[in-house]
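Starting off, we have a lone chain in the form predicted alone, written out as structure tokens.
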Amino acid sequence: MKTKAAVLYEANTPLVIEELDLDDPKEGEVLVKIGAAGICRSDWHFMAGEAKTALPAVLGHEGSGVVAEVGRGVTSVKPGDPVILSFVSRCGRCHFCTTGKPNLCDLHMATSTTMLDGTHRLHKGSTNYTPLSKLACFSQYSVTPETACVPCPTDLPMDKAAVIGCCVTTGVGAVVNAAEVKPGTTVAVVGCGGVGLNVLQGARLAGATRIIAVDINEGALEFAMQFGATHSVNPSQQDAEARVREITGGLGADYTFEVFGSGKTVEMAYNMARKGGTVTIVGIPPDGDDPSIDAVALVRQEKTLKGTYYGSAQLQVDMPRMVELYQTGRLNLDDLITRSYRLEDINEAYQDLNRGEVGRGVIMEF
């Protein structure tokens, strides 16, 4: 079949909207029409050539989607259900798919350019294009792992699906998987964009008491008191480490959450976090970008350092979960998604991502 795309073929050249060859979904696979696609930083960076992956790609890990066809040995969804996609196709036969941990699936990683049969369903003549997570939601149509389907209520719109698909399941869970904050204590988020706004989020669903929302874009500072912050602390205009110890009493946070993805933003997380804080690595920095910690100190302030790869979440357990957050009223998506674009306007998408726009903007016209 033929499916509309965007299409990255170089590093800092704009996406080309154009039609694909899609193949039938094979064993254990889905077709899927996607409903919408999250605009999310982490395609950028491969946009910007700030991470690497095979060209030409079709990129878009955040998406939801309508199953349009199944493959031959398929049993958890069937035409007609509306799934939310994971960018992380579990294969469930791994140590790691084993032992509770299948975010860090072994042959997902293994396979990281191609299906989990290490080939592509995305073809233009001899060409192969890959898809980005095994997902390529920036199109029409995409042939997905069953595993990367998530079945979800057919009354939840599909931007709120879209959204739990990434940045509200990685943002809640780094904060109640990974890093387990407790009630009472005080939290510190640098970087408050889609995924920050959602680990602040999952700071107020824990329970924390003083909720510190760090950027230097004024707008998302205000934006982020919605979701949960109580103080905003901005790094342009003040000593953002000494503020925060300031507002905590001249301790430092309790947990500190680096979500914006550069070395400078992980040493910033680090230094505001207490003696015997947690410091969590959500952002991914750009490649070479590293940050300079002191082990030393490390080892006297007995911090502990850690990173979570997709809210060290079991999506098929955790993504229902944050459906149900949501429609109780305890998530708030509502206000999280504040654009939403048609897919040939996916670049100008991206131009409002890089001004600063604030909330998560979302493709519902393909």
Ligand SMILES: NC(=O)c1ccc[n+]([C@@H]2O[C@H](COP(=O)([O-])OP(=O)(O)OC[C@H]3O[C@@H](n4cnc5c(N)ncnc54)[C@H](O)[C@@H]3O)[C@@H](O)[C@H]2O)c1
Given for the second form:
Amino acid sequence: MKTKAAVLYEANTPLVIEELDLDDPKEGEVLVKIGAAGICRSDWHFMAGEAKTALPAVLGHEGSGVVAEVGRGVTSVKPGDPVILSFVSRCGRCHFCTTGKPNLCDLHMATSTTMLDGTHRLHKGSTNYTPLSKLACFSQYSVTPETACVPCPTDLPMDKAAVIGCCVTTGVGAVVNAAEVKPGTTVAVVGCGGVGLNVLQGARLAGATRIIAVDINEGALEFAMQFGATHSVNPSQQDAEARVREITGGLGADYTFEVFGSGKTVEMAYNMARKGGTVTIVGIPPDGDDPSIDAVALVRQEKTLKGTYYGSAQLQVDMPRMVELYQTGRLNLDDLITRSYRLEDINEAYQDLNRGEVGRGVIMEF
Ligand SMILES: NC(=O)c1ccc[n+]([C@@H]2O[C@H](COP(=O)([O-])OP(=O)(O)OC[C@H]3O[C@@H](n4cnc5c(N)ncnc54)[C@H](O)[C@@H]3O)[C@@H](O)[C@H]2O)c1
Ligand SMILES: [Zn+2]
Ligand SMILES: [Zn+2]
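Switch from the form predicted alone to the form predicted in complex with the named molecule and print that structure.
Following is the full complex, with the preceding chain placed first.
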């Protein structure tokens, strides 16, 4: 069949909207009609050449849709089912899948530019197109592995389902699964965009009492107050590390999160943590932009430095929990989504992200 998609041919050039050929789903795969796709900074890293993949590629890894057709052997979903798309497809057999860390599936990562069987479904002429994260949801239709499909309630709006597909699960999961924030503690969040806002509301949910939003964009800081922030700090206007220490009684925060993606902001999050504190890195710095961390201070101050991928989540279990938290009013996804676009306007959507428009943008028309 044909599908209209946004294609990245070369870094630092606009995405091109065009019609591609999409193969039928193979065994263990599903054809999904995309309902919504979020504008996440992780896609931008490829557009800006800050991260590399095989080009041409169809990006888009924060999505939702409705199952249109299933391949042989698919049992967990059927045509008509609404699904949240997972940007990691577990193989179910590797070390990580069998030890409770399916978000780190080896086969998924080893086949990062193709489907799990090493082949492509998107083509034009003799050219194969990389399906980012095996989702490629900046497209009308997508063929995904069955394990990328997480069934969701029919009354969950597609835009809410899409953001649960990345920024919500990543942000809330960073707090509850990776850092394991305890009630009554202090939290600082460096970078308060789509993912950072969910770290903030995850911290509120976990019972943190002082939740400090740190961002260079005043608009983002103001917006963050709706998502649980109790204090805001702008590093371009003040010594942010000193200010966080001041807010936390001279100690530094119990938990800090880096949610922009740069060596400098990783260092900032590291320095904002108290002795014995936990520093969790969510953002993905450009290739080669590494932080400088003093190993001796790490030892003497007994800090814990950790990364978290996809909210360290068990996706088939944690995503339905995010749905439940939204539907019972504990997670605010209504105000999180501030902009909607047509697929044709995707380059503008990324300009808005980089201009510092607050909240999350979502493509709703394909
Ligand atoms: N770990 C994961 O699994 C995972 C999943 C999704 C996204 N990410 C990464 O998380 C990061 C954030 O993604 P997003 O979609 O929320 O991006 P975003 O653009 O919506 O938000 C980034 C925020 O950081 C702020 N910022 C920029 N420079 C800053 C600075 N020097 N100090 C403080 N704040 C600064 C921006 O003003 C913005 O509010 C990206 O690197 C993305 O690739 C990681
Ligand atoms: Zn994302
Ligand atoms: Zn696996």
